[in-house]
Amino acid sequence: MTTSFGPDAGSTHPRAALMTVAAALCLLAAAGPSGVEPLAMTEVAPGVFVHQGAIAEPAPDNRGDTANMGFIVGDSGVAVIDTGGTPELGRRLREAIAARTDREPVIVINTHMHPDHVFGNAAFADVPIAGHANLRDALAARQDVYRQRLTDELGAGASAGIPRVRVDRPVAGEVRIDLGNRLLVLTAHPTAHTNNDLTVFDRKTGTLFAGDLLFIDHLPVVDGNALGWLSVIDGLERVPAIRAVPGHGPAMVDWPGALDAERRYLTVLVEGVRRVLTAGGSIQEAVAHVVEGERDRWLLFDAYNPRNVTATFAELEWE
């Protein structure tokens, strides 16, 4: 299935003749026409832009900016891949798009349901949203919890304006989107990081937006199942990409070597939990000891390894 989008007219900006007016316009331009500061972006390949989020938990000092997001510019329009963890970040992403092209967003693609990747959708209410066929139900089941957590982390204003779940174009299997002289391949994957992981491959530049199927430096987070994730990794490494954009980590990494550290961690996790189960050990013993050798290789290890071990213990207990 291929979806095509028609061209949209761009916007123009007036010139000021007087120096004082020009100076004022320069200040406005820095903040964007709506007064919102555009996100910093890196062009990782021609027409492919990425914003790198902090490797940290959402907090006032980072304003919830903890996940990578980006956009791809075609002749007919722009595809947005993930929108950040707050409506404010979504608005800043939209300003960054406007600062680099007169083409309008024609599709927002969410790589999975986690709030650091989707709550910025509030800034794209006029744009269709694509996601895994499981995304809508999975996010709907947790959205109220996610909103409350965001309020607790950043204050009540951070969650203002977050809409109810919307997935206009559910993806099961594979879908192709034609942006105009630019074909994107959207692939829905079996349960891995979550049960609703989606990747976006730009065939023109060989760039793969891997979402949270790829963590770099940030400890991988198992919210689906570890065995499924390892299986998906085996398939992902066959994607003929040159570079990848991880969900967390640098704006760009080489492909497929970037998968190696994540595969190692998940393999050690599975093997360690199996050893505890075989020895008749408890889940508490598993949490205390499994994967400890990986501690110094990852950021946020203590925040996420206990839950990864717990989830994997439950996954493997009856295999």
Second form
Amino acid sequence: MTTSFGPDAGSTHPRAALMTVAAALCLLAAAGPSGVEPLAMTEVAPGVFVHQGAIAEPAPDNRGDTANMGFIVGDSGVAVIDTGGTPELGRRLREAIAARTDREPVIVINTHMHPDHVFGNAAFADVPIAGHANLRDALAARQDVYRQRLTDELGAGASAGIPRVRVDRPVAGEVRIDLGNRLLVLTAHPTAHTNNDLTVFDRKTGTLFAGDLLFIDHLPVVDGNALGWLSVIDGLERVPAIRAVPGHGPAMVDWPGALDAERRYLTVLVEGVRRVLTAGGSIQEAVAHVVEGERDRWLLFDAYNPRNVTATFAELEWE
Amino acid sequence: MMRYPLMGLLASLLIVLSTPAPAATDAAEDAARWDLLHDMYFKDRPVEEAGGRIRIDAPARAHDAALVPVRVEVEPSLRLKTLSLLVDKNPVPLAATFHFGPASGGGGIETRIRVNEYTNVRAVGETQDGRLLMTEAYVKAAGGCSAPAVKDPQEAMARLGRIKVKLPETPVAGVPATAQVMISHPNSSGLQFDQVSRTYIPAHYVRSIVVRSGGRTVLEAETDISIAEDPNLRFSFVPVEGGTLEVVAHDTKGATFAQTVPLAAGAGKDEPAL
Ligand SMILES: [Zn+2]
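Mind giving me the form predicted in complex with its partner chain, seeing as the form predicted on its own was just shown?
Let's see the whole complex now, leading with the same chain.
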């Protein structure tokens, strides 16, 4: 959970002022040789580091830091998994890597196309990028819209320097990456959260980077296919992990129990939309009534549930 | 059917669009745009306020700008000849014009549109004696025309041209009933930019949909890029004993999609398009 969430988040002036002072002190104390403040990281398993983003929409108070990202250190190099929502977050992630290890990043892995996970790629221009085989086309069709949205939310400074879409290692099916005495398994999934979801499994520690195939606390966002997502969950559940890193939520959660809440939401969503369709109802009726019972169980419900219902209605009416 | 000179229209609208206006003049700006659209689409014909005889039901704030459901309700006694749907501030404002035929059940129409910025959405009905009646609704949404709406392009291409018709369980001959027609089509607006190829994805959209009941015309629709992906129409028609409902659509690449379903019980399941 995040303390900055809520409609009154901006009203706590004394605390905000305190935070600013604290942040400035932190900057003085922690800025590396490059002058960039390294991101706070949690070591969730030996050699596996995660930065937890805020559960919120990108906004000035969180500087676009709204998704989880991480890195895994092997004997011969580092794998970076998602890079954050702005070029600056990417630079701060790179600074955090340099602070933890003298190994260099050898691969950047993007779990999917969403801007809060990929725009930090700007800080890794010298590192090859791996992603789902559909990632390049999907992001290419959206990047200008995403960049414009970021400019509207955080200003032109935040979106400056976003490079052209680049996917050097497209993944279809399964690909293994050897980091030196450490094998990562990259798996490309059928359409679920998006049409380009990719997971990363670190065999050494049993840690699964699930990307946005796993939402915790943050309402799941359907930008792919709700039914497809449910069937991908059934497959994911069999991954022999002991912990997972969600795309949004805590730095780590137990596996596979962490899938339960998301599966319940998606199931209620699909069943609710089907009921409206069977009764000959409209999209507006579905938006007004479907999944209401889930409202209190998630953050950002009103921001995303109407869109999820709309998208799922348009998907299921072809059944 | 005549097509409007869209490029000229687009050019004149872009000039209006690029003129900055402070918020205080929003109402004046809206009025000026309507004057422009009135002139463009209806020439010097007077347009009256419909005053409740035509109503628009649209979300005040859309959840997905690329898929905004709009229902136009028309007082049945009006027996409209045509109904036009306009999205004032879209690059191509005229979303569709529906010409109603003898097998129309009257009433209105429901469809889904794209909305590019906060805008008025208008329905203009033409009565049998040639009067134009208008109503409008304000919709807050942005980015719908350039939004990359197709979530799964491979699935969309595999499904392109599939037509699904939903009919009432037990239609009664002669009694107006509601039908829904869905046409699987990306309806590409030509405004969606591909960052890798550095080009706009070419416009490719459904430009006409004709529906007939027992061989008689229910409606003929001229449609454009303001209609959302997978064009979707709900309308009223008059069933014919032992008859069929026939749908024929054409797109801008010259493709024809057609589907005929019997009105008998058990009908309404979709079959492969021709
Ligand atoms: Zn995502």
